[in-house]
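Form predicted on its own, single chain, as structure tokens, below.
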Amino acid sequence: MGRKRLITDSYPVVKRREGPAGHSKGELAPELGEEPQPPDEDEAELQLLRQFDLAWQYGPCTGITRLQRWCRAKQLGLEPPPEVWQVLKTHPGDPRFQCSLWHLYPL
């Protein structure tokens, strides 16, 4: 009787090669004479709200706009934080900077 068979037993071993020191597997090498291109200022305040959006000391974002959730958190007394006031402020009609993160989503 032997050893009892298994699944992997079907399959031939592969080795792989590890890659040069320092690259990781899916991270595109830049391209020579290319610096690596800081975010722009609009992605940095994106970001900004994106982590407002998901601050749950401020109370629920889904159903209403970042400038009615801040408003509110304001009146609550929970201080949200004042960047976000001014960056709301700064682009009024935009809804990327509106709309929380879930407005996409049905209630």
Contents of the next structure:
Amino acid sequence: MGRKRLITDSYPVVKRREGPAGHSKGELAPELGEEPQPPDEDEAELQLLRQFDLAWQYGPCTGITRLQRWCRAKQLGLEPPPEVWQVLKTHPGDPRFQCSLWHLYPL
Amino acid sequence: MFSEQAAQRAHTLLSPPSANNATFARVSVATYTNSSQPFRLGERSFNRQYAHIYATRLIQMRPFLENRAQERWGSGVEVKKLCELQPGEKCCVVGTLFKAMPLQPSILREISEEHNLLPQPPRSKYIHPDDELVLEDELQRIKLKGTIDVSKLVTGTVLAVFGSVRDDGKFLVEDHCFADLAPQKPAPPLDTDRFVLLVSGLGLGGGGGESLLGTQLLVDVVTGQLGDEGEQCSAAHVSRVILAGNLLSHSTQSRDSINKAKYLTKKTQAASVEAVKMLDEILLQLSASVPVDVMPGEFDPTNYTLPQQPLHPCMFPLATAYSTLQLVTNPYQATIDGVRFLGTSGQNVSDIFRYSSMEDHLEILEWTLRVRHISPTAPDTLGCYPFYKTDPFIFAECPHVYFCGSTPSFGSKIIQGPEDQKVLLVTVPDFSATQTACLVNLRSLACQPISFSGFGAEDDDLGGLGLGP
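Please give the other form, namely the form predicted together with the partner chain, since only the form predicted on its own has been shown so far.
Starting with the chain above, the whole complex follows.
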């Protein structure tokens, strides 16, 4: 006889169209595979830099770059942590690393 | 000193012309180094707040103050931060002072419409018996009371206080101390008398004919065109001239033309243009004969905030042909023949005068040296560039001669420091008002005023008729 009547037969059938760039569900998997490694390292380094910004011993952090603040602390003899300098040297030009926590806010 | 030397030579004026003319060679400057590099600004960025300059000031001055505190109150005294204070316990705290003054002009109060206040007229002093002192360190602030002279101190001074915190949350001060004089390198002894002439407040463009005569007499004395052979010989011992600010008069700063309509001000020129031309001619005469250092002052065409940058050489087309003309910054530091000079054009001292009960400019000058800071009121009531790396106004080394210009009267004093430092303090008076300049003898570190007035006696007669100035 015919197929058993399923409840889903009463719903309209909608075909899923392909996205404009030929993107389909299958492509997401490799991308997700790349992300987990860099954000963790980056995140740990950014966290270290944020803690350096919030440390009161080295003076105010707004209005100057982290490298400038680190050099100032070194010149005044406050012994800033050398790991912060290493992180700043490995990411030159990246505003997330170089600028202070509040650089997006005006003066 | 100057005139005794002059009187020793035979009088040659009003004698028949001689075959050989006496010539006097000016003493050459043996060594000169300009150490005003910390006051030169390269790229200027105003995107910073002033918290940086206060933070670096406290960090740099803290070690000096801790040493002085230990010398004064014993080496066992505890230096604590405000967050570590326990009530009733005697300790020492190092911090920056803030003086809350109700009469201090506040732009916020002026423009606030709810108060409907008229702008406050300028006063000579803004102190009031209700002023309060607050000590701030890196994290907290605390009100001070006790044996501390509230009216004398100003905002921005870094000091160490000894006392204990009371139950009401205020700090009861028993004693306080400042960083005192910085270490000084001794000056090498000189064998001949050499003089440096300090002049301030030439006030050109002010419209007063008297001061122009005085200025011309000054130039003539220094270039050796005035006086007998004795005076010319003494003038040859002047090795340098320092013009300490306010070369243009206050009246060149009037900005009435901004408020007038364009058609009324079409052909008018700023008063400072004519005044700068006069200044160029005077500098031409001076620099043809003697090395000159020109410092800008409050009314001169350069930036307003401290440290003021040198005047631009394009304003002096005639005088810049000579290499003896040097345009320098406002706090000016140099070593002339081994003697360290440090001076300002007077804005720092007059600003402290407005906010402190100290009356004598020489006393204020000594006080800035004892506090080890050229202008403690700098970002608060006196315009200052937002430094972030260091505070260049802290004395790194004690000078031998410390001067400030544009004071109401001449004064000079020699003070001793705790480590045998010896400093000559000179307050250079305003030349347009007093017609007085100062001669500093580098060999003996003594200072002598020299006046150029021409019509002094007649002033009294004219005053009675109402025709005097």
